[in-house]
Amino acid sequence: MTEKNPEKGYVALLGWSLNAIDAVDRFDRRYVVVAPPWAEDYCKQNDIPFVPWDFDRLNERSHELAHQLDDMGVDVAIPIFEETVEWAGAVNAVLLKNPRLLGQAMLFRDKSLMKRRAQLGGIRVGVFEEAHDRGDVIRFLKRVNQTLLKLDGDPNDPIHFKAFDKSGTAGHRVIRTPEDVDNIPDEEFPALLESHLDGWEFAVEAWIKNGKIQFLNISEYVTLGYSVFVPATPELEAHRERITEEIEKLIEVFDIDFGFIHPEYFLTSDNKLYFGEVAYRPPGFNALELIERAYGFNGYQGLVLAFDPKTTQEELDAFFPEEVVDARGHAGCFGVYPRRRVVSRLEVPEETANHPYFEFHELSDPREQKVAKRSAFGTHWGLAYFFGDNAHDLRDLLKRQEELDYYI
């Protein structure tokens, strides 16, 4: 454990992440991990400061957690996963004596409220509605396509069905026909409906302090749900100034003073930027690990600096490198999903294993031979990691992985 500085903030990590714990353990701030009771034995064995807590649902006990952490001297709570964002808002409302932080966290958790807040602030969004049942979905599908002047027999333009409060592609379905609507389980309602936006989809990771961006990374998606890399290609990085302006607008509209945001955008063929959604926690697909591979700084330690009310601007300036120019190369990962219905073993494709950009994977042999049919976007079985000098070569390599079998 690195020696801690008592003059700096004492932070609570809400959620269980070994990568985050390891990073903060090597940093100079005191910390405590707030996680479900099943993590207690591991924490005792490894001398990890720990408070057990059940995050299943937000209730009146959030006040109890806030006061427990306050009594310990904790300065701020940091959400590690989507499911702890509301908890962090509730806790920080008490610790920082700012009741608005809970309402802000609710905006970050509810995709429909989030879209409305963005729209009210003058941020460009697509058409959206809430759906309470399958009839709402069918009506929205029909209205969108009537608006697009589709004739009988024309294929429908797709719409997107998203869970209100899940992260990433979880609960995300692409709807093209009424038959697709029939496959939505009852428990996925209510949900958000969105029109489809054709364009270049990308994400941003921004560390914020005192209402200002301290570091902004652009993550380029090769295929949503499959692959991403950082920094982006020069063609996408050419839009950095405009993207930065959009993030500054987001900071103003959502009244963000500190922390970390992970918004997603579309750059359409007519060169307009559309806001997709924004999260107030680290992204999936180990994006912070990719950023560390490319730039050399640890994103979880950056989170601590962005949240800690005792952080100085001098610390921030010394911690974060300069975007793009300080990158050592481009880091990417590919989410592997079996392409066959029946598999027996893991076998990394020879052309991948022999490629100079391939580094390692986090895959294991299958526990079952039959592969479950994908629901919505599905969940990958693990990640394969790549690093190289040329963004275009890495992009093409990640795209190529979609045609290869890792499980045979």
Contents of the next structure:
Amino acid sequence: MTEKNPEKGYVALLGWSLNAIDAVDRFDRRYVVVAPPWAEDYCKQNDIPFVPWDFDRLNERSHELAHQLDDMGVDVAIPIFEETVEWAGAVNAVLLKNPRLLGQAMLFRDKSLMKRRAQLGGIRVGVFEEAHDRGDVIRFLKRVNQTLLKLDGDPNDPIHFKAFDKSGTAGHRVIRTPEDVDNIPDEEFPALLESHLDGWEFAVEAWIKNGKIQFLNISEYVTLGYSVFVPATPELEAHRERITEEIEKLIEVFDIDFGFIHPEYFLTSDNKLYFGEVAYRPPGFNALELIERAYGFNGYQGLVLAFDPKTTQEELDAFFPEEVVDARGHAGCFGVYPRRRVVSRLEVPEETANHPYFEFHELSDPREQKVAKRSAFGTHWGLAYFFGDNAHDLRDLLKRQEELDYYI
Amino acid sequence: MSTRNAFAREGQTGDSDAALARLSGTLDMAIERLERARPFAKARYQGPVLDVLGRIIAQPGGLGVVRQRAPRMDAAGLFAGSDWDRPEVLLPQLVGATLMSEDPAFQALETASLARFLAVADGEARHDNLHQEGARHFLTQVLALNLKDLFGVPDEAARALGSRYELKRRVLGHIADHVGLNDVLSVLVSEIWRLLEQRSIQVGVVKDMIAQIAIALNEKGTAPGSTRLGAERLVSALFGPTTASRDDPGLEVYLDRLSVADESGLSREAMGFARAMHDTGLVSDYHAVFLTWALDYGERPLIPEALGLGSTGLDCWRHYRGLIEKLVRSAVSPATPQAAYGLAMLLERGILHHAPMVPALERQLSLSLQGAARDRIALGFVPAVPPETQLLAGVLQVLGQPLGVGQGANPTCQSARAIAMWALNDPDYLLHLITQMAEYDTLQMQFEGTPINSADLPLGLAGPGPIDADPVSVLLVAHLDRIYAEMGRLCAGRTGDPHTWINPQFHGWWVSRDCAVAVDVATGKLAGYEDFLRRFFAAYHPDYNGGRPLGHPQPAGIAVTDAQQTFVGWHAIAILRVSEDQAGRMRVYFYNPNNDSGQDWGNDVVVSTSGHGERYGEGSLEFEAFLSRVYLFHDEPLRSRYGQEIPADLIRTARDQALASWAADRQPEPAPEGT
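Having displayed the form predicted on its own, please output the structure of the form predicted in complex with the partner chain.
Entire complex below, previous chain first.
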């Protein structure tokens, strides 16, 4: 464990993430991991400070956790996963004596509430509706396509289906036909329905302290669910000023004083920015790792700084580099899905293996020979990492990967 | 022989230079991430390093890059959480297959591990658990075991493996470039002879190495000389020990030749086999089929000649011919040729004259393996012959070569030692245990009157037991291990070392009931050490114990140290006898259940396995040197006074050697100790 600074805050990480623990263990803040009891032995063996906790549905016991952490002297709780965001809100409401934080967390956890709040605050959003059953979905699909003046027999424009409380691409489905609707399992309701926006999709990672953006990264999606890279191409970075304004609106509308947000946006062909959704936790797809590769700072340690009430502005200024100009290159990753129905082994395509931008992969060996048919966006079998000087080359390289077989 | 040409420096060109430089940069980045990670998070960062390594080793010059970074990767934790993290226990015979693994990560891991051995062998790096000589020795063994792939023209099977095989060749070539191949063959030959002189029951690895030598000699030839002579002696013992088998014609052709051989020709065959077998301890497959064939040869008995029996053996043959023929028929086959050597040595020991032995072996012949016991034997050995044949062959070997029992790569020195001591001392009891296990899947013993039934006990240290040992061990060890652990539990709460009570109860009445321990069990510090040393002299040294030779083997505990005299661990051995060697120096001869007794324990305490009066399977040390590593021994409780007249300088010698090694940090505070 790195020498801890007793003058600085004491943080609780809500949720089990070895990457996060590893990073924070190397940082100068005291910490404790709050995670399910199965992690206890592991923590004991590895001297990881630990409080066992079951994060099922938020219940009256959240108070118990808050007081337990308060008694330990913990200053703030940091949510690591979508499922712990409302727990962190409840705990921080007590630790920071700010009841509003719980309500704020509930907004982040409900995609429909989140969207309405954004709309009320004057942020541009697409057409959306809530769905409680399959009938709602069919109706929305029809209405959206009627609006688009489609004739019977024309292919439908797709709509997006997102389970209320799932994160990232889990529970995210693209719906084109009534058949797609039949394939939605019951447990994914209720859900949010959105019209499809054709445009440039990207995400933002923003570290916030005292209501101010401390570092703003733009992650450019090459293809949603497959690939992303940072910093974005110069063409997208050209919109940085507008994007910054949008983030400031979010901060205002959601009344965010500190922490970390991860919103998604569309830039449509008519040059309008549409807000998709926002999460109050680290992004999936190892985006923090890409940022570390490009900029050299550890995103989880940045999280600790952003949450810790005892962090000073000097510390923040010293920790975060300057956006874009300080990047050492562009770092991207590609989520690999098997393309064939039956695969027997992993073999990185030769043109990828020989490409100077290819760094390494974390792909798992095919455990089962039969490939499950992809419903929703599903889970990829691992990531391949790339790094290089030219954003356009990197983007094209990531796009190209979609046509290659990693599993044969 | 020159291999420099065959493995000339891997050529590099501009393009591949640039690629290699780039990949090296990526590797360094991946290593840095691994270095930064906390121990508990290492696993996540190992994969990327291995992935980059996999691409680097495919590049010309890549192996050099890997070697340069090997110590750093090791320190960063590349091997953490895997078997490779403990280079001292890695088995050279597994390396070849891993280098050709289907999973590139394993190829990369093995290559990185070998590169680390290379760095240590070259003196470029140091490793806590690996010294320079050990690293060099390991690499030599790896080369020896894979000579075929170093020299040979790849066969169809190898060609089908394509780049995987190519990588293996390049890695071996790289090692040969650094370690030098000139002495691999001679090192290999003398290594094999050194191992053979210990007459281990398990000769699989040695046979593999000899097969590799045969291929190398065939492909490459060597300069004439003593190395070649020694090598050819080994190869012929295995593949063509006699006139009719010299050209290694295959078993069928050989049997044809036997059918037309005349009387004197058969006699020559029998004697040729016997000579090769007793010379090396190895039995050729031809020998096995000859013995089976000879059973049905009506003219005259060829078995005694083919087993090379001496006077005791011949006497047993005359008395028990029927039983012996049954044993040959049931135990000796091309899948179990070593049973012939076991049988010959068993007869030579004369133990058939011990009344219970003949009925016990008859029972063994009729034994049918049941249930889990059958599955275990089937799991551990090739299915060419039934498990009963494997077990019977194992029984003959254990009884013929008690000191050839080895523990394999398992923490079961106690159980292996027990099997060896029973085979030596109580052979009919051992057969009784085997029957219990084979038929009822349990062992029944007692501890100070409390009955113990192994089937009711939880798994011991060895888990479900070894499968890399001889058949008798495969059958018994898992259950012996449970009983041993249970006896430990029954000793809970007693002050003192539990072996005091366990050893006599576990092994038999012949283990002396009193026990001296050099360290205080609770603190691990030396306690009453000088007294301990004196007592050992008085119990075991013929000059100070009234000239009484040791009757039964006695279990003892030693503190094993490595060549740097660093403490490695506690280990169970058995003291067999104490006597003067040819030079008149008093030596302790002992049995070490470790598979290879020849070990360097540091500061010139080097266990000898031959050349100092050792019998097959014995290790030996000069008395004081041996004593300096003993921490526990058994002694008769009724001895009234001991050790008064032992010269102080003898005690000091042993004491100083102990304090310089395993006991360095075990001195009790305050300093003056003992009586």
